[in-house]
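Only one chain is shown below, in structure tokens, and it's the form predicted on its own.
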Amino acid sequence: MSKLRIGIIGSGGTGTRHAERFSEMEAAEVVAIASRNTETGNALAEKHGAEFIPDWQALVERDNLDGVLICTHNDTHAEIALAALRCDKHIFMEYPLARSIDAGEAVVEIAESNQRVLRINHSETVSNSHRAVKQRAQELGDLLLTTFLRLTPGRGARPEILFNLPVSGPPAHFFIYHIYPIIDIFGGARSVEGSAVYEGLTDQGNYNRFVNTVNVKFKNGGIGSWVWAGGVEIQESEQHSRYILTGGTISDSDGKWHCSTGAEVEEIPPVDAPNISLQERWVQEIQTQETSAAHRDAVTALEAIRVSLSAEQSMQEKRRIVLE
């Protein structure tokens, strides 16, 4: 079976690293780089033997790709998903899906229309921890209550545009790797409030720092709670989670899964099964033309990101969103 031949687009810390990823498999080889940074672009491009294009809407359009990866600021992702979606290629993209909802539902009715292979780089659809997790969740009954809290001393290593609700969007959508995990457990959001204070805010949109809440009604019962604080006085980072059902706790701690009932408190082992990367299941996926899996995964990002933009659009109007 011939390569499959891939596309990245955005060249900076994300965009290295799934190249050096896909540059060492077998059954992909990385032809073209497109970035607005010529130098770093270049660079990534002679390395890995593909060609610069300054471009990114004629990498799109190129016939020699199979598959495009979407590596550059959350504002563009949705944008380029569709303009490569219509050139029929597949795509992996970073998350979030999309800066705007109707946006991402566009790319993923395109997608599967199109029988192409959509995959957000959300890493749960890969792990056995998380399959352990959402397996035991199922054990334990209804849902009553999940909570999550991150709170960081500072900005830490995260890129400065990130720090930009115009492009980025607030911290519970660039932070949307917390929500993805809670939704696929327990499904969508019937309702959502969201609220936040920015110390620094610019006209612009960039701040130092933030403290940001989402608070949701799940469709099949419970209520979901997220916390994020940044740039606060603490010593060193804080992160925590709590599933809380009619059967038992599961929580994390120190890296490890747990569930707490009346009785005992055991750990959550990962499932037996073997480890693949979510990039080395895209390549499969395109080359079995299998879609269904990758399609339920991007049904979920979607569900997503419709907690973290109906939280920022209850910060504008100040009200609790209620979602169809």
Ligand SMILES: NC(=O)c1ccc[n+]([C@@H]2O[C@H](COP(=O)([O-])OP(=O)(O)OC[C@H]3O[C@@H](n4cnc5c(N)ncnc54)[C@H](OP(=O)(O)O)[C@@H]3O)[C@@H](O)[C@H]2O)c1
The other form holds:
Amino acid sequence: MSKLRIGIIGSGGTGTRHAERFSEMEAAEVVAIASRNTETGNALAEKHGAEFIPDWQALVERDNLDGVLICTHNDTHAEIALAALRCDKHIFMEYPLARSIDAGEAVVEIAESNQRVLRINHSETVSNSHRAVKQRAQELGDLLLTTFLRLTPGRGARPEILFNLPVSGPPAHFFIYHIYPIIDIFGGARSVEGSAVYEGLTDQGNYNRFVNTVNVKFKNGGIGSWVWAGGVEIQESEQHSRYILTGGTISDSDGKWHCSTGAEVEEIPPVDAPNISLQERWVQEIQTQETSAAHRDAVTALEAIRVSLSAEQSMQEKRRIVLE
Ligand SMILES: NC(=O)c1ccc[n+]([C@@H]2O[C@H](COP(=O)([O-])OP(=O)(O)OC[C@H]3O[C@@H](n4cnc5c(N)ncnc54)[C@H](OP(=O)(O)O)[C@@H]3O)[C@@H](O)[C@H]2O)c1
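Switch from the form predicted on its own to the form predicted in complex with this ligand and give that structure.
Expanding to the full complex; the earlier chain stays at the top.
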């Protein structure tokens, strides 16, 4: 089988990691890199023996590419995905799917109608641990409450651009990978309320300390609470999730999941299945022209951004947003 020819857009942290990963794969080759950053773009292209193309629009139009990886900032994901899908490319993109719900819907729709494999880099999709938690939750009756709490002492080494409201969206949006698994297990939201406090917010949209909360009512019943306080006075980061159902409570601790009932606490081990990376799955799906699983996961990613972007709208309009 001939190798899948890949073009990567963006030459920062994730672009570099994906370039390494795909270059190591037997079934794929990195053919072209596009970035507005000519220095890092050229260097990355040279490292992988790929062509450097300064303009991403020119890359997506290339006939010598099968798939495009989108590793740019959040405000460009959907625009690039739409352009590449219109040129019949398969897409592997960084989360979040889009910076607006309309744009996210358009991307998912065109991928389905053009029968392209659209994968958004949500690792739960291939996580045997997540599969086990999902199965267990389905056995435990009705959802009462999901809670997520994250406290971080500083912004650490994370790129500044994440903490820029217009480009990246609020924390709940650029950290959508903490919302995606909840939506995957319990389904989408019926209503969303968000609030946020940003300290040191500049005219450009950068900020320092922040608190962001999102509260949802799920379509299938139960409520959810998501909280991240960043840059707060605390020695070490902490984070935990709880899924409270009528038949038991699922919780995470030190990277392991447990189920607690009145009678006992037991670990939820990962499902016993082969490990495959999402990148490998994407390549296989393109080779076998299997688009349905990717489409289903893209719909989940869309439901997840409906929550984060409705929360953003709720903060702006200071009201609860009721979804269709
Ligand atoms: N899956 C994960 O584990 C993970 C981890 C971190 C981030 N992410 C996501 O990955 C994406 C990229 O993050 P990152 O950390 O790689 O950011 P980054 O290091 O700043 O890299 C982004 C790259 O895209 C380029 N770029 C930005 N806008 C562009 C445009 N309009 N046209 C062409 N090139 C453009 C940037 O150029 P400049 O150098 O000129 O800015 C840079 O080369 C973000 O959406 C982020 O949320 C995912």
